[in-house]
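In structure tokens, the next block holds one chain alone, the form predicted on its own.
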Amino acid sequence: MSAEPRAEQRPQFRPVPKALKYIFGLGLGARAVLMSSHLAGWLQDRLELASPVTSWTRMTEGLSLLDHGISPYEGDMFHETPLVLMLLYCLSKIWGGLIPIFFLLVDLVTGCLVHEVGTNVCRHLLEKQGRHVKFYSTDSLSLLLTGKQLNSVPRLMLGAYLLNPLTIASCAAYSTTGLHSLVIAGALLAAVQGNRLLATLATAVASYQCVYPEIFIIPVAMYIAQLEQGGRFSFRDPDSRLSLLQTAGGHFAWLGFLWALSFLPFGSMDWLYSTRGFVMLAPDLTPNMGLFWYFFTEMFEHFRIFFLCVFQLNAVFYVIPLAVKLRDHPMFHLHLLVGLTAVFKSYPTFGDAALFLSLLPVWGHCFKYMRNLFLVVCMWLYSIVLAPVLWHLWIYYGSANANFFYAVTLAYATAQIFLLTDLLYAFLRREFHLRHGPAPKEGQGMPILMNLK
């Protein structure tokens, strides 16, 4: 009896939803219009969008020096990494028009990665909920996530990145912050997919470009160990510790490889001081959206080293307490660290915070527990609107001073800190309600009153 021939199976491609087409089209169009307008030059000089590390003006200086056979790292103007410098140098030599196309593609690819991060994190949340639902209170069924609830999250994340005015302006300013966001989004995606090789490569590239993402390897390693142990993780478990060491070893191996590649163009490691050393020592006190410049301008020189260590430790100090408290939620831990580094780095821009904002929709189920959301939104708007106004009044009209502009940077940092702490509170409160019910009671039937001291 002869078997009937099988019909040839052809790969089926799902059509791209219209909503995604509109988001991509609007995002690409807004960036292209700004890049081709006279505002592009003005945006490139805006300190809210470009830092001494990511500024396109400084990048053109480095490209010019390299074109004349001079190492850009011999002076104190250029602080981007050698591999990024060589990449943009090659593109500019092929055709100058490739530069804007390159920055457009970087943002579009980052948007795609953010969308995939949302899809995978939503799947992870549903799978984790399925494993732990037996430990939840019977009164908390209304708090459980459903696929319908999370269906729109990836689109919201994509829109929050591609249609965010901060990322649009950063792209039009040719800020290399977009490259930083690209590799961080790649690290998030590789981590949530459990791909150790790509996750360690992406975290290494992120750390190579800016020293602060070194701390990302801790939640990434914890998440991969959790996946390998079937959802269980313990610092005391030998298998978990071995997995942590393997991930950390892969990260530092990739980082060493990138350093070796960076040695080849100039035959020296001078670039380390001009990049990582510059970020850690913060010698350039040009006004920016960070907390360092005003404080160290007023600082007595003999106190500088002590307070520099204090300020830099702020960016890394919280990783261990969060790793202990959120050991069962490493992906949420990783998202918090993205926001923390955007606040406490020595030379931040609006583009750094924009990536963290685009990740917020995936935790939308916690928003109802947040207490300061309206205040945070108002402070953000205040900072974005008044930063260029007060800068103009200070520098051009002389009717304001540095205190006015630093007040805006303080409000900007405070808004981010309020958002981070509020999100952490909302996440932990929801976890508490899942296990004890929305209205937990004492043994005598009296409702529990939560006092936060």
Contents of the next structure:
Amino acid sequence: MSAEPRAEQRPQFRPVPKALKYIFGLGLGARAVLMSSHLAGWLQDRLELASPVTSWTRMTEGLSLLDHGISPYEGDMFHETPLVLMLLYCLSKIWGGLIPIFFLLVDLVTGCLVHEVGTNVCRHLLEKQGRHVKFYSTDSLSLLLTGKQLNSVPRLMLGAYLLNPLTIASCAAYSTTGLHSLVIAGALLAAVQGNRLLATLATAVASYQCVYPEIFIIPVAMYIAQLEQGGRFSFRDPDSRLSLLQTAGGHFAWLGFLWALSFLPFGSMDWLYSTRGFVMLAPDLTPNMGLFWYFFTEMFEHFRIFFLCVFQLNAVFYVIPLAVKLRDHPMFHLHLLVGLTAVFKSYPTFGDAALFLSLLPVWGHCFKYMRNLFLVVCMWLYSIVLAPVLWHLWIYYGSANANFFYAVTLAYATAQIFLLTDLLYAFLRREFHLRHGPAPKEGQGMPILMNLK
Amino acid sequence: MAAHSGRNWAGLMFLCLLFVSVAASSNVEDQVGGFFKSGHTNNWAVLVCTSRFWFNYRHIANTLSVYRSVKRLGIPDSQIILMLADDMACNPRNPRPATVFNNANQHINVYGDNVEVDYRGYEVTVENFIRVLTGRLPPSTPRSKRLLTDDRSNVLVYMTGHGGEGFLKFQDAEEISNVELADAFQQMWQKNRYHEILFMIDTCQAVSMYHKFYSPNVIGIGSAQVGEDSLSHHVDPSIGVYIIDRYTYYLLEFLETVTPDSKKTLADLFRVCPKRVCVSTPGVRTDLFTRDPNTVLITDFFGSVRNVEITTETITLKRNVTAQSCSGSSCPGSRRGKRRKKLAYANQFPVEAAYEEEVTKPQWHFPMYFVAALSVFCITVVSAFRI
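Alternate state requested, the form predicted together with its partner chain (shown: the form predicted on its own):
Shown next: the complete complex, the earlier chain at its head.
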């Protein structure tokens, strides 16, 4: 895998298909239009698009503090990482107009990365199918993936990312969620390509930027170990253990490198408490689309640490049972983790969920086994529409209260959780049907009913 | 002999006239002295009835009795704040509408023909009462609802209703405590809103309401001691409820004998309702009052008596500096002129100084070692790609 020349590295340019051109044009055009309209200012303050970590208002505050020679991490205002701060400082000093161009570029590159993730994952799926087809039942021929089926997937993923109104709004709001999506997409791409050095670098950058991708290391390590073994891997095997350790070590080495790099501008590690510490301790309880704030506003200080541990554990714990169940499908595991972190992180925004939505087309072959799609779509639309409405009603009119807004947040989280569990169920069911045929019957000829336990 | 006696008589007459004229002139000086005895120039009254409902008829009657007396003795409606929590005169249960009597014999209609109620019904709240006293009313409040007193005003504050130890109940919903009342009076003192206050209260355990006073020039009169109940006087069978309280009944009886030129003093007022008629023991608090109550006229508080004497002589007035009326540079012992520093508000937002030096160039630059380390990192990443 690592020796295979990658098409995008060779200095030759493939002609871009017309569909992609349209998608790029439409996506970037919509973003540019929204950025230059009067809505941009309103979007920048929307809590659904800009969390205390990603908000552009705080970024400008940090940049101006830097202008005055004060470290932005001394106060409680600024929670982005130093390297991003440096980058935007450079850009803002060269020319102020570079900032919108920067965010457009970020979304463009993320779209390209998502497209490449699509191509690579589809190829990986076909290869895996080729290897495993001998275990499948003869009746399940209709369920097998074909190249033709997967042809349109990368385009769909690109479209799902660039034309998603959530990402368009997020880009126009100058929210650094776009950057977060960029590094996570980069991590996904590097992971699927299987080069340990690059994969660990990418996951390190992702977990440096947003804390939760630390857990990506587990499926990535398993995938790389699988590649090296040429098939199934088991924990008992010392070679695979060594491979896992090497991946983990590489990840932490790159992370340490990045941390050392961030230490240099201010000569202190204050930024670590402001970025990582902020995300993990969640001190800011202004309403957002997450699940933390409501609980912590009404909690006694005595129990705060306990519940903080519970909530953060909830965000990261699922990697372990999924690693056990999806031992043979680390790519799916990785994509599920993207969705899980988008729901359970301490300060989520719409952009995080939109990245997961754009990963869905690659698992389109599982959709026919999904049962809750209608409910999920309805809940999603309901929560996206009602969140700003009820927030306005609560904060400005005073006729609603926090419960209304939190109910919408809960509906939003439930929609995503239903989507994740349904996708998992559909995937596992498809695997089952692949092995046992599309309509398996038990001994006496009765059809088997499928349940997810 | 007769001529001698005639001359003697004339001389005697002349002497007598001289004596009389001298006496008269000294009388004028005395009367002038009498102008400045009391120190107030206007009178105000705040009369509060805090109970509503038909069975509290007597509280309305109490307040209206005092209102009647105060008006009769000269305080104009513009200087009376009358707060009645309920309307008895026009209550459908009143068998004699538009009248409120203090006596079963319908002796005096205390409602009268030109009553002017300033705060009525649900407007009688603790908040409104304290706002009236301290003057902290919204700008849209009409003049008739404001207590526009100054530092030369004598204020009569009369309150009646249901009370307990340290509190007075307003409208069955809230209470005013004696601490709040004392603080309200202190606010009035600090804002120079009164010269002297006569505080009268006719409730159960009334004296507890003036226990916490700490502002100067306040007299407190309560109808019952702590632990005693202030009782009502009698029932009017045709109305069906008690129509007046004992203390106020005898107070009204006493005030009916007071005329605007009466010389009756506060000492007489303190003797109004002895225990044998009132059953409860009235209480008095004079320790905060600087003048001797024996010398204070009733009309200093209950009436609005203006001393107008027309003389044809020129009288030299001496500056009468008393402890109450010392202000600013006229106070003995204050230095004039030099220490008179003009006071002004400090500049709250000294932004001019901060904006004088604009941030022309940024005060932070990329450290060299950071740039070096970043380039090393980039080279490592690119080489990792190549591998």
